[in-house]
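Listed next as structure tokens is one chain, alone, in the form predicted alone.
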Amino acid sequence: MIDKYSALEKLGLYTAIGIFLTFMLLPFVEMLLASLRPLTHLFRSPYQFWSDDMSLQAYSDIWVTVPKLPRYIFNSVFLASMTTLICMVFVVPAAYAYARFQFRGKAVSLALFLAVNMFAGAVLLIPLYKLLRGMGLLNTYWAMIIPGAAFLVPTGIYLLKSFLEKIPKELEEAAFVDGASRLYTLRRVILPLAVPGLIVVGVYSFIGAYAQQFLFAITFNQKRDYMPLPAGIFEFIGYQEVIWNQMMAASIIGILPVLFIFLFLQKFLMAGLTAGAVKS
């Protein structure tokens, strides 16, 4: 499709893409460079993009500065994994119902589900706090898992519904003729064909759960043993100074799990996104 453009149009297109990627990736590049610089050289003038005094010292010092850092990293991965698991448990049957069944209020209920994402998490913090306190879930993992899943399930339903609608109904009808139940057909016929869509929803849920931990953690949890990494990074902020290079090093380590998951599942993720993008 790119061959249809003239040389000048291609130049403009690639220039626009280059500018976009520069603004997207430059903060991450600077974060990496800041983690390699000594603390005393972070704000020196004139600015140097690269210098000879860079090292990995901050990556070794962070484990001494914040002894619970391994616990925080584990908590972040655990919370995101549990939130993703709960999302998939609710998303799969709900998306299948919306894709295959016709019932009164279908469009309205789906719109109400999606309307949940129109509200910022901060708007609902007080009612969520009262609800979790009444359930006795404050200062537990569940205080961060349940709200996280509640915000991610609606979009997950919408994404998977679009993918399931592309699977031919004739496959289910053939299974029904052979005597298969609805649940058996979903498990043995539909889900194997929906693997790319499931991966898209799973990756979206994991990244979303990983990214939204900070707000829920500082509001619903006061125990350090349950703190995820975004909240634990606060320990690099002292009374006299902020240990910026170690904070950036911890942030780099914090994004590695999501980066590895995305790189490992990139092929399946792109296949799922493109498969659900066109309606047959």
Contents of the next structure:
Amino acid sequence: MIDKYSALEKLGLYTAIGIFLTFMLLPFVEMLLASLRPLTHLFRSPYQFWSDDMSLQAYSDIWVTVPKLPRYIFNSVFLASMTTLICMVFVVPAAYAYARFQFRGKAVSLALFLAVNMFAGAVLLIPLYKLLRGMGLLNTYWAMIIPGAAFLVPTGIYLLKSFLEKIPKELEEAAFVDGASRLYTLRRVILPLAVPGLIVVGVYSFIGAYAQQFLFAITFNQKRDYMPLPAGIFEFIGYQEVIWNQMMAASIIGILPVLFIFLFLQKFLMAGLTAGAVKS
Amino acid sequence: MATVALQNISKSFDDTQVLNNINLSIEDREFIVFVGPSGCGKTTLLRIIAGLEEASEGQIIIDGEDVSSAHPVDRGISMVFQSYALYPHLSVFENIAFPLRVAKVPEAELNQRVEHAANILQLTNRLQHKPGQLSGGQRQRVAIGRSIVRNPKVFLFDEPLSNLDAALRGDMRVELASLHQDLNATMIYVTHDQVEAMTMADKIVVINGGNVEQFGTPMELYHHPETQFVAGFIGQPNMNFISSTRTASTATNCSIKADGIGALTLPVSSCVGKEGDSLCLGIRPEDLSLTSSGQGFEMQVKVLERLGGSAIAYGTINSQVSGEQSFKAVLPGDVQVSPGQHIHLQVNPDKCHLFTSQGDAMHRLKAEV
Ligand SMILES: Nc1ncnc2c1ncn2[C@@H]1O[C@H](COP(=O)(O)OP(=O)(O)O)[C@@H](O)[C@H]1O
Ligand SMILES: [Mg+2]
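Could the form predicted together with the partner chain be given as well, to go with the form predicted alone?
First the chain shown before, then all remaining chains and molecules of the complex.
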């Protein structure tokens, strides 16, 4: 595409992007700086952006203040991974069916799925609580995994469906003519070609699961051993004071897994989220 | 080793009828070409034979067995798709081996059969490449390789050469023809290109608007087109059609007055009707010859295409109806004519075709075959 912006327009665009990014990223910068400062210097005035007494002390102290921190981190990653796995198990066949089969109620059911996403998880907390209590799942890992997966499946289906629709139908027909069953074709032809789409849905689910587990953890679980990191961070709030710098340090460690996944896979992610937007 | 018979095949998608009551009987080891304009239903008919689409009515008989609702593999067919439909993530070897893997053929035999196919198609040193690394002609060969490795009874090709450039298409035509001889199989080949049909087919099926217009050998279609559509479709450059009126007729000939050409008496049978009926005269451009001025009829040349051995003149002849009407003639290669010039042409009535106003051909009595 030919660059059709004048210098002035470009300046405007970059300024807008700059302001937007500043708003988005400043909290993270402040979080990082806070984690590096001694607690006593956190609230000094005037505000200093950079000071000489910064250190990584908080990053070693957190393990002492909250001894169960490794457990919480493990729980977080475990919960997000399990949620992603279960989500994928449901998304793959459903997306394939929506992409390839004609059946009654296809459009309606797809719309209903997406309508579920309109409700913020918080609206459904009380019904979910009753449901999970009825099934005896409160205070287990499942209480955080099942609702998490349920909320991620609809968008996952939608994302993967648009991916699968781009795989030419003739490939399946060729396999059919050669005697392959649907499942064989799915395994040997469709899924290998859908890998970028599977990665997109996987990353989307993992990040989504990681972000929403806090809500489910504090409502459906009271066992400290099952708590994910976002809930475990509460332990930095003491009776007397909040150990802000350590809390920030633990939070940064908490977002690292998501950050890494995102950085490594963002190429796929960008391609995937716009899949089907333009005809190739 | 297979005969294929189509009996009363019809197909409609929702309310639109795409194929009307198709009947065909294909002999063992024949190379059959379905030819017709885009959208006439060729692909649909091929997909019905393949088992990818179900006919709304009618039966498909392969080797005397009704396979109308059988799986493609049980029909013993294999198909080469217009887009090749190669699996982009698999190597050439695995693409060709795919049908054998599905059938769980033992590894040693699988290797041997894939190598054999690769040998025939000159793909031996490409086996480890991915389809994306191949040229159009090589991809085409991989698609063919995947279809021959299973030793099917009937090969189906859907416009396999349409994605190739002209030079490669010529080469692949020859390769496919020799492949047909080597494999000794029945082949059904779909194309919209009448040159492919004429050059490759044992028999051609001309399809138009979901109907079989005519079924016959290339030369039968060339010399005895049954309809005006077939006459216009087969032959390159295509036939000139000139509106005419009947002046007199007997059992063995028909006299007409052709617009812009004059009076002609054609040796045709079954020329029933009355004087003044409008008819359509068909003259193939290659059946015209130059004559001196004062004889024959006059054509104004607008464009001259020199092919070397021959030249095609495009221009107009005078017409009482529309002032002038476009006309083509094949001339000797070194003819001394320049655009804008008038030339004089004559035509041998024995070589002319005559059609009723409904487009049905009258039988020619002095044709070559
Ligand atoms: N799956 C389908 N649904 C509806 N109409 C179709 C379908 N497939 C083909 N057609 C219609 O059938 C007609 C013949 O198509 P096709 O067999 O592909 O023609 P050809 O191969 O001769 O160009 C076309 O008018 C096309 O629009
Ligand atoms: Mg077609």
